[in-house]
Structure formats: C-alpha cells, structure tokens
Amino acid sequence: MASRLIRKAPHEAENPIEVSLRESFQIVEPKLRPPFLLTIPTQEEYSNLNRAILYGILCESHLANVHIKHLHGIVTDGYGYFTSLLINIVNEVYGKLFDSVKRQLIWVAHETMHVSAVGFDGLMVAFLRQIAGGDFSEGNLWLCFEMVSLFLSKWESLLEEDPSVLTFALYVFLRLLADHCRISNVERIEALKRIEIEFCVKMLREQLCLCLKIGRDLLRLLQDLVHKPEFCAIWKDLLLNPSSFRTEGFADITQIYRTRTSSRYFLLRITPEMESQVRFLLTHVKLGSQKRYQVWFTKKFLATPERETLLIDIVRFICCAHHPSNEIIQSDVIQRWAVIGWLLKSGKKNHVEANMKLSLFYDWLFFDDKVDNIMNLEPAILLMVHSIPKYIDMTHSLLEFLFILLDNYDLDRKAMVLGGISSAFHILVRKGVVQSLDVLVSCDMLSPYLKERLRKLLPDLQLHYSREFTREQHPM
C-alpha cells in the first residue's frame, strides 16, 4: 500500500508508526464523519479513535477542522494520548515525512497549544530539536520560521501556561541566529533573522527572569551575537545597567556565570537521531573500532561546510549531557575525550574551532564544586593528558587556549575565572581523574611558557594524590 505519511524507497518495509495509525483509521473510518456517535468509548476504542483522527488530520488536510472538532468532542485525558502520538512522530520520523504532512503537524501543534493539551511542552521541544544547526535547506529554514512564529503568536498563553518552553526556545534561536547571521543578502534568511531577533530580544528585554534559568550558557550564546546592534545593546546593559531589566534579584552577570546550565538545553541542539548515534558510539564501540562509525557520522550529519557549527553543540552535549557510568569508564569502549579529540580535528574553520574549545572549557571558568559536576571537566583534562606524546600539538593547543581565556575572557571578573580554573585543576587531581599534573608540568615537549604558567597558577597544588579509580591511557 502506498505510504501517505512517510517517504520510503520501494524496497523499504512500511514504518510501524504509519501502519498503526492507518490501521486504526481503517477500523473506525465510518465513525469519523458527522454526525458523530455520542457513546462513551472503551479504552481500546478511545486509543483507536485518537490514532485514526490523527491520521485523518495528517492525510486529509481538507477535513482537518472536522477531525479536530471530533477530537475535542471525545477527549477524556486532556489530549495526553493524542499529544504523545504527535511527539512520537516528530521524534522518530519527522525527517521522512512528506512536506504536506509536516505542514499539518505544525497546524495541529497550534491546536494543541490553543487547548493547553497535556504534554504540549514536550511537543514543542520535539519540534525544536528537529531544527538542525548549520542547515540552510528550505525545509529546515521553513520549520525554524514556523516555530519562532508560533512562539511569538502564542506568547501570552505560553507565559501563563508553561513559560519554561520559552526558555528552551530562546536557547535554540540564539544558537541558530549565530549560524544565520553568517549568511547575508539572502532574502528568506534575512526574513527569518528578523523574526528570530524579534523573539530573542523580546525574551531578554521583557522576561529576563525566565532567561536567567538557562544559566551561564546564556552568556556564551549571547557573546556570539554581540556584533548585532540589538544584542550589543543588551550585553552592555547586562554589564553596566542591570537595573534596566527590572528583574528582582538580578544585580550582576556574575550571578549568571555561577548558575550551571541544565543538560536539557544541550539536548535541544542535537536531533534525536544524532543523540542516538553519539550515545551508541560512547557506550558500545570499542576503541580502535570507531573509524567506520566516525566516517558514517560525518557523511550523515556533517556533509557540508556549513554543518561544521554542529561540532560546537556536540562537544557541549558530550561534556555536559553524556556522563558515562564507572563500568563504561573502566571498559575498552571509546572514551569521551577521544571522541572530542576527533571532533576538534574535524573542524576546519577558525571560529568553529575556537567555539568548540570554549564549549569544552566553559565550565572550567566558573567551576564551583558545590554546584558544578566534575564530569563536565573530565574530557578536557584527559584529552590534554592522553595526547602526550603522540598528539602533543593537541595538548599545547588546548592548554594555550585555556590561558587565553584566563587572560582575556572577562577582565572585570578575572579573579572569578582564575578561581574557577584553579578549582577545576585541584578537584580533578584530588578526585583522581588524573593521578597528578606531573605529566604536564614535566613534559619536555610542552612549551616552557605553558609549564611556567601552570606552576604559577597552581603553586600550592600537591601534584600527587592516590587515585580513587583507574583509567587506562589510550591513543586518540
């Protein structure tokens, strides 16, 4: 039977999601036309009706209003089951859907938001994750435009019903803007940038109290946009005139630096498929067997130069949102530091490489063991240590970049950055992530300047601690 939802090659089996929806539609199709039955359905009948109505909405756009009215009439669970079906479709098969089906998904998303459906926040997150970074294809730009338009059009109701969704959207569109602003004089991208800027500025100016929940990565993203006048003005006010935001309790950006960003935000910038592949690599692929997986990953997700910016998000995700178990750490599975080393070598553009390194070290700058997680620090130190001696250029490059950050990142808060970096080194040794820093300080291949900087940074550090757990050193 010809697929009406999902594009598939002739040799491909039918997708089980489509099969389930279509079968329900075929079973109850006579009941999907008015006048609708007024009997109370059983649980099985209710599930079938939900699936059938959704299939009708997606495949019969001319009858979508009839179907949604039918749904309103039968719903008994706050639309929870219906919304879960939508989330499953967006997460699992969005990229394979026909364009007409994607348009219907956006239409029904508006409807679920209008009725405050149970789980609509999860649906919004699912859509946001499908907007790929560095992707300037027509379909991706369309989804981006539709979503930012939805957030602006439903602004008031979102503030009332679930304002946290707005913070997720802000994180996504700030990050996307950094990509979009690198393209100029393309009308469809110019139009998209205007509405993205409108949304982000509205959030930052009118709802800073919500924005602050993002934590320190809010500032990391903003700094990539200070070349735009609107964001330059916001940055100056954050630094010099915080009272202009009229946000109770906010007095200085130091408060933002000290707030760790939840891993939920890093998940927003990689698609579910990409997340699945990265986690598979880091939990099942043995060191030495990773080459073919890396080649496949590059072809699938990093095929064009514009997609390089995804590397920044992947590094941040690996550092902050994928924390392996001790069993994995002590196994022969490829470790996070080795994957990040590969990703760093994959970046060809200077601004991408610099932002990848910033993503790797960002939590070092403000580390506080009372709120921060040592696992966010681990990949950077292990990459520096394990790159000696075979990849000494990597060690040198990373250590040099860390000191550049110390000297230049925020001169007004240099003491804070110094304290963060110093605390990071201390806890990494104290907790046994590395046995000592001798491997760096005594390395003949490392520049004398960097070794001296390390000694001055950590004059009181005992270089040897008993290790709390063991880690094998592997080549990259």
The other form holds:
Amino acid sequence: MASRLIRKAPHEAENPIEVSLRESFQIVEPKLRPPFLLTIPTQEEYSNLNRAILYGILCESHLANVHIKHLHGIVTDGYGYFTSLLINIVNEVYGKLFDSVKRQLIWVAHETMHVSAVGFDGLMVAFLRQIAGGDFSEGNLWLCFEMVSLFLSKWESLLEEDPSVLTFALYVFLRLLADHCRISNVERIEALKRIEIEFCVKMLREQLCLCLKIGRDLLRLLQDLVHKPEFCAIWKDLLLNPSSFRTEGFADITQIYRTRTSSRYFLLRITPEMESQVRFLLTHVKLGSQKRYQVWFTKKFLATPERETLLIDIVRFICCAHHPSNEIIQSDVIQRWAVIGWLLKSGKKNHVEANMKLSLFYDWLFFDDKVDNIMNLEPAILLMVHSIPKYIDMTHSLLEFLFILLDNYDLDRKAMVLGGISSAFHILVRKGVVQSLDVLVSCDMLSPYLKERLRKLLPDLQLHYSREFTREQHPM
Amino acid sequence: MGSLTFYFELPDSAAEFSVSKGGTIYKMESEKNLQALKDIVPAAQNNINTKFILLDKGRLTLEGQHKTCLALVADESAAVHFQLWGDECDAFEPGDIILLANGIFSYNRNNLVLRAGKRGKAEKVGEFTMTFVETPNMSEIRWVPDSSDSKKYVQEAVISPYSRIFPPMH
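Given the form predicted on its own above, what does the protein look like in the form predicted in complex with the partner chain?
Now the full complex is given, and it begins with the chain already shown.
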C-alpha cells in the first residue's frame, strides 16, 4: 500500500500512525461521501470516523471542505479526540510528512481554532516544537511563517480564549529571532523577521503581563536581541520607564529575575525527537558507552554550523527540564554534567559558547531556595568539580565565566546576583551535592585569582565545609 | 476507546508536553517473539526474528552484480556482523533500529554473518533509542557441530570478544 501521509524511505517500516488512520478510512470510506448518515455512531464508529475524516482531510485536499463539514456534523466531544490525533501526528511524524500533508495540517489547525477545539493549545505547542532552531531550510522557515501569521491574524480570539498560547509563542519567536537576526540580506528571511518582530513587539508592548509569565528567561532572550532597535527601546522602557507598559504590579525587572521559568518553556525549543534522544541518553546509556550515541545525535541535529545555536536550548533543557531520579544519579548511567560537558565542547562559535554557559549558570544568578530548584544548579557544579584534573580548562573557563557574570551581568543589580550565586554555592554544599568546595579552593591547577575570588565570595563556607561529613540525599 | 490505545497511547496531558519515548510505544505485531542476538545459532534456514541497532558500516563491495556491505549490529545481549545486500547498503545508517524477519545466520564466503537472505526482510523501525553491547560478538565465535546431533551447532571457542573488523569506539 503506497504511503500517502509519510515519505517512506526504502526498507522503512510502515508507520503505525499512518496504518491506523488509513485502516479507519478504508473501513468507513463509503460513509465519507454525502449524503451523510444521521444515525448516532457507537463509540467505535465515532473513533473510526474521526480517524477516517482526518485521513481524508490530509490526503484528499480537494475534498477537505466536505470532510470538515462532516466532522462538524458528527462531533460530540468538543473535537477533543480529533485534536489529540492531530497532536500525535505533529509530535511523532511531522518531519516525515509530505509537503501537501503539512499544508493540510496547518489548514485544519485553523479550523480547530475556529471551533475552539478541546486541546487546541496543545496542538499549537506541538507545532511550535516542530520549528527547529538554527534551521534555515525552506520547510522550516515556512512553518515559522505560518505559525507567526496565525498568531497575528487570530490575535483577538487567542487573547480571549487561549492567552497562554501567545505566551508560548512569544518564547519561541524571541528565541528564533536571535538566530534569524544573525542572517542579513536574504529576502525571505528579512520578510519573516519583520513579521516575527511585529508579533514579539506587540506582545511586549500590549500584553506585558502575559509575557511576564515566562519568568527570568524572558530577559535572557530579550538581552540577546537588544542590538535590534525595537527591542532596545523595549529594554530601556523595562528598565527606566516600567509604567509605560501600564501593567499592574510591574515596577521593576528584579521581579522578573526572581521568577523561575517553568520547564515547559524549555521544551518548546526542543523537538519531541530530540527530547526523546536526550532523555534516552540520560536514562539508559552508561558512562563510557555514549560515544556512538553522541556521533549519531550530532549527525542528525547538529550537522551544519548554523544549527549550533540549538546547543543553547539543549543545555537549558537538560538543566531545568530533565531532573533525574536518585536511582539514576546513583547508577552508572551518564550524568547530566557529562552530557553538558560534551555539548559545551561541541560549540565552536564564541557567541554560542557564551550563551551555553549563560544557560548553564542562569539560575545561579538569581537563586532563591524558596522558588528555585537545586537540580537546576547541579550540572554546573558537578561539571566544574569532575573536570579536575583531566579537563581543568573546563573548570577554569566555567568558574571564570561565573565571575564575569557576577561582575557584569547587571550592574544595577549586582547585589542581587551576588546573593544568588552565593546562595547557590551554599545550598549545593549544604545538601551534599558536593561535599565541600575544597576541591576547587585548594586545587593547584586552578588560577590563584579564581581561588581568591571564591574565598572572598564565600568566606563563611570555608569555616563550615570541614564539618559537613554527612551527605544528604539529592533532593528531587 | 479500548480499540485505539494500541497505536495512540496519548500523553497523559497534552498540556504537560510529554512525549512518548521514541520507538518504545509502537510495538507492531511483528515485534513479538523476538530472539536475543546472544541466542542465535548458525543454521541453514531463515528463521531468525530479531531487532537490533546498526553501529557501524564497512565498505561497499560487489558480489557479482550485487552490492554488499558488512555492518556491525547489536542488541542488549550481543553483537553480530550483519551483511547488507543490494539497496539495503544505502538504506540503513548507523543509529538505525532494524527489525529482521526470517533472517539467516550462516557462513557466507567463510564469514559467519547474519543477513535477511532471499526469504527474509529487514526494515527500519526507529532510531537511536536502543541500548546495546559490543561483546560477545556472535560472528567472532567458533562453532562446531554438536556431538549428539550433527545438524546442530554449538559454541566451541571465542575467537575475539569484540569485532575484529569494527573495533569499539571510545
């Protein structure tokens, strides 16, 4: 049977999603042409009809209007099942679909929006996750354009019905803009950039309270765009003229720094396939056996130099969205710090490397144990400690970067950053993630300057570390 | 919706953005009763159903009119040399998870290799998400006819713990 949804390579097994939809289509095909039956279907017939109609919409675009009318006629669950089928297709096989099927998917996404389908927000998230970072291929830019256009054209109704979708979209497009702004004078990308900027500026200027839901990573992304005049102006107003946003309760960006970003935002910049591979690495692969997996991952996702910026998102994802169980921490499975060490070594460009380190340390700068999670800090300290002595350059460059952040990240809020970094070190020792900082402070290979700065930063820790014999369990 | 859960095991909540772990939820009918690579024994019949991940590919060679290519494949129990034939040589890449139906494990030009053979079928069913070991390698074992049943082969000695053609990657 020829595949009509998925571009199947030779010797590739049939995809179970396609098989399931097609089988339903074959079963109910006679019922898919008008006049439609008015009898109430059983649960099984209803499910089959949903799958068959979806298959029809995706494969027979000339009949899509007939199929969608049919769907409107039979639906009894608020389009919940239909939308869940769509989400599954987008998550599992989007990249392999024929272009015509992708176009139909976007069309039907608009339709589900018109009817306020149950699960519409999840569908938007699924699409947003398929826009790959650092990917300038035509298909990927097309998806960017379709999505940002949808958010702008359906602005009012989204604001009313699903405002959280707009917040997710802002996170995605701010991040994509950082990549897109590195390319200039390519007409297609210029046009896309304009509309992405229009959407992001509209969000920040008109709906700041929705933007603030992102938390501190909103500022991390925004700072990467201050070279663009539109964002520079917004940044200045956030700092100097916060009342211009007319957002109740917003007085100073300190409150944004203090809000931890939910892990769901980091997932938005990782495709489901990437997520499953990174999670597999971190739950199944033993330290020492990772080499082949790393080669395959690099070949698949990091094949060209532009794609390198993805590394920033993967580091942030691993720190904040993949927290291993105690069982994994105590096993011989490769740990997060080791994977991040490999990713840091994979970044060749200076701006990528700096942004990766910022991703790694970002929660250190504002750490507050009432809102933050120690597991977001853990990879950085373990990477510094475990890189001694063999990879001392890594320890050195990370610690040096941390002090550069302390000195320069936000000159007006230096005390806050100092407090954050200091609390981070304290809790890491107190909870036994590292037994003491002695390994850093008394390391002969580390520069005296860095050791001195550590001692100054943490004078009291020096007195206490020797008493910390009991190692607490890693908190989850 | 009992009849649907087989193919569409949806995330608990779409809003949580959870995804199914690649390759693990879609168990096709043909994936039942698979043999572990450590249990395969040379024989003249196509009767091996198994699943493995491709680790490495050698150089293309011509056997008469047909392309062939030797590959290292493995599962959680063992590794083995797998002979790709014809367009299989280009279709499969390292990292691919392959389902072999009715394969054959036998000597081909003095090499002990697993292959699909004329009646078998090799299909890509996934990527990456499979663990493996590189030792023992079933192609690097010396097999001899069983003293009580000369049609059966038994292991006599390990020639090399790892593949001598595709050394482990460290």
